[in-house]
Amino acid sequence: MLMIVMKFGGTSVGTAESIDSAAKIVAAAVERQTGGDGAEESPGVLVVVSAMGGVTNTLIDAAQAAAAGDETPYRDARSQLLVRHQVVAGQLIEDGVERAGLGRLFDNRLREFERLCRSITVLGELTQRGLDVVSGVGERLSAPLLAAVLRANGVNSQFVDAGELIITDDQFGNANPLMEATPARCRDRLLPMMQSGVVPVVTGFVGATEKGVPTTLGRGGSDYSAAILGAALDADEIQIWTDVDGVMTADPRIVENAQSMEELSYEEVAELAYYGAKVLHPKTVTPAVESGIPLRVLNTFNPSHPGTRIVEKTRQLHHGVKAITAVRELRLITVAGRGMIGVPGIAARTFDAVARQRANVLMISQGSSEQSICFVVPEAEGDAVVGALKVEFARELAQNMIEEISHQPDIVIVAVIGAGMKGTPGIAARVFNALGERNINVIAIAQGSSEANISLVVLQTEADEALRAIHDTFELGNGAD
């Protein structure tokens, strides 16, 4: 049997409009799998849903107004959102029994979240623990919801709630898989309903620890979601289904040329998402490399494009550069002085300064003087940073053995990716030369060790103008493979 898991983003179930295209997939996907007739093969579909898009922030608003006093906003968004899924269930399904069902199972959660809303404001107070249960809301209204209509469209469909399946830990609002517990847990509950003919709809994005307490993976961790599952069933694919044509070579937004891509490394990928890439979530390609299970991007608009297929490893370009992306609203910060020359910890206790605020490092520079160490952290992030810096180096401050923690904002990580520029000459400069002939100033450089990222600094104000800059001199927009 095939096996194949296929999840659905926000926006591909965002309407009635592609909720009916998502389903219609599906029925596709099953057809092909059995022939046409489930009752002689399994089909070897599994679906993961996101919530409706919008849903999750409409949520999450609703309880911090709640935490703050305001009853509005939640009471507003129970009306809003059962209003909004029996809409689309009246549309595309004609059974009235099933509808009623589904407005019963629509408005007996969304009365729970009211509830809960309602204690938030008692409690003046919302935990993260609270709000995993907020947020996790909109896939158990969009999973059942999506398996009705399936069934609406001949496919045998039963929603499975992902408590029942992802164990994790007690890290709320990002927590971990436990896969020591989750496979069996996956293939227990999901081989029989797959093997008599069912096609599971799970919830993405939640999961549950141990004890039963609702978890959730991190936002856009429906694709982890898929991830895992695929892993703990041994899945032939893992299919991402969005609203794009696959991986671009750029966000079509900023650079107009930008071309979807045929095939990606997972280390290529996994740079893309680290850097800013909105396709996959950064923790998708994690089980699927562990596993060996290749992974596509599709679109649910255009579901006959081939997509982006992700791989071990894939063929190299000739110039080594696949694509081009940016991480916005960031900081760079500098711990500079002459003092710093040869004296030993002066890093170690830098980053261990930023460690304690708990801030992400997200590119760091050092020259071989050892004059200077900068790095680049969350514009959000910054001030702690800084003031942590200055804390832990008051003495070198003193004695002008550092000389300055300077750092400036309103800058942008622009990061060219491809494993094939590993061992291909003059890429930094095509990069540099690229740049200078539009006047854009480099202000810091990184290579990573794995050679698949060239990253540099430069202004907000000249980002955008940097990636258009860098994508015609690679040609990427003459076709990205």
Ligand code: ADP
Contents of the next structure:
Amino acid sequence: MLMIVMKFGGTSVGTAESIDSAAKIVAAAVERQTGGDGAEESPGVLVVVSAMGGVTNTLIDAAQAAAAGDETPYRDARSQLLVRHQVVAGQLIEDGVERAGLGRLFDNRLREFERLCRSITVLGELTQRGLDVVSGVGERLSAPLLAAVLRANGVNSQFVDAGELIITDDQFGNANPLMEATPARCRDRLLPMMQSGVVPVVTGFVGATEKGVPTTLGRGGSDYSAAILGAALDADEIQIWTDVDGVMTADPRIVENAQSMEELSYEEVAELAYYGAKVLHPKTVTPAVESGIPLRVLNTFNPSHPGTRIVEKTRQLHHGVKAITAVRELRLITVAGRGMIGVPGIAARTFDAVARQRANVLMISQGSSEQSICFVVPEAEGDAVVGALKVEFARELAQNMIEEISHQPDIVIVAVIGAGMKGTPGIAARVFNALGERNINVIAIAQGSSEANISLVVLQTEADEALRAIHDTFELGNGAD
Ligand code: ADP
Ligand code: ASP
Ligand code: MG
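Alright, leaving the form predicted on its own aside, put up the form predicted together with adenosine-5'-diphosphate (ADP).
Next comes the full complex, and the chain you just saw is listed first.
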């Protein structure tokens, strides 16, 4: 039996029409797998689904408002979400018993959500642990809904809560799967179902600790759920169904003539995802690479398009550049001073101080004169990092060995990506020329050791123009792939 994992994102299940399209795509895959006369054969299809588009944001906003004492948003959210899910069920499911059962399920889950928010208001505090319970409610509504819509389309389908499958640590809000426990759980729970011909519909984004406390895998984490489940079941392919024709040369919302790419390597897509291409959650690639499972990114709204295949190795283009992307809302921090020259340990102390703040460093660049180190962290972590550095280097600052710890907000990292850039000279020069012609200032530059990426720091106000300039200069919009 070929095993396929099919993940549908928020926009793919945002409305009755899109849920209907998603269900038809699954039904067609089941039909292909079982063939015309293979009625007893199991389909080998596992579905993973996100919350309906926008639902996770609504839930999080409501919980945050509740913590601040405002009870209106969660009350409104409860009724609005109930109606939204019931309307879809009403449109796509004829069977009255199914509809009534779903209605009760929606009502119970949303009552529970309201109870949680009420206690958040009473406590006046929202912990990350509490937030994980609230933010996972959307998937716990959409997955039973999609399973029922599949049944209405003649697919033998059953909802499964990923809390039973994906066992994580207790890093709430960004939990990590425990790969000792998770694969066995997945196999024990899912394989018998699948062998008996059932298509499981699993909640994306959520998991639970060993003790059963709900966790989430980070925003956009349903892609990661699909990869974890695919690896656990040793799937033949993991399909990510979204709202664009695969992974594109740039974010199509910013670069109008971005093109979808036929093929990308795991390494390239990992760089793209890490540097902000929202189409895949950055952690998605790891389980797929480790198990050698190909990923495919496909469009729910254009299912006949072949999308993008992500595999071990791909053919390379002449200049090696395949795609560009950007990470926003960052701060550039510089530690500078003539007293740093030849003094060992400044870099180590800098990054120790940063690590103690648990800040994520996205890029590092050191001038060859050794007079400065600069690096980039998310804006939200900027103040804490600068504070920690001022404490760490208090003595050096007082003695003027370090002249300043400066920081610049509102910056963006633009990443130029392609495994074929390895050993291709002149790429950085072409990037600089393209930006220079448009008077865009490059504040810092770094090349990853993988050489599949060149990263530049530019001002937020110039980032979109920079993306378009680089995209044009490498002719990525002209059917290069
Ligand atoms: P889903 O709800 O299916 O998970 P997301 O909104 O998380 O979808 O991701 C898809 C979106 O990612 C696209 O609509 C597109 O705007 C954005 N995006 C950003 N960069 C890229 C890229 N390089 N290729 C494709 N899409 C991208
Ligand atoms: N619903 C979750 C989110 O909005 C997970 C996902 O969409 O992948 O972050
Ligand atoms: Mg997503």
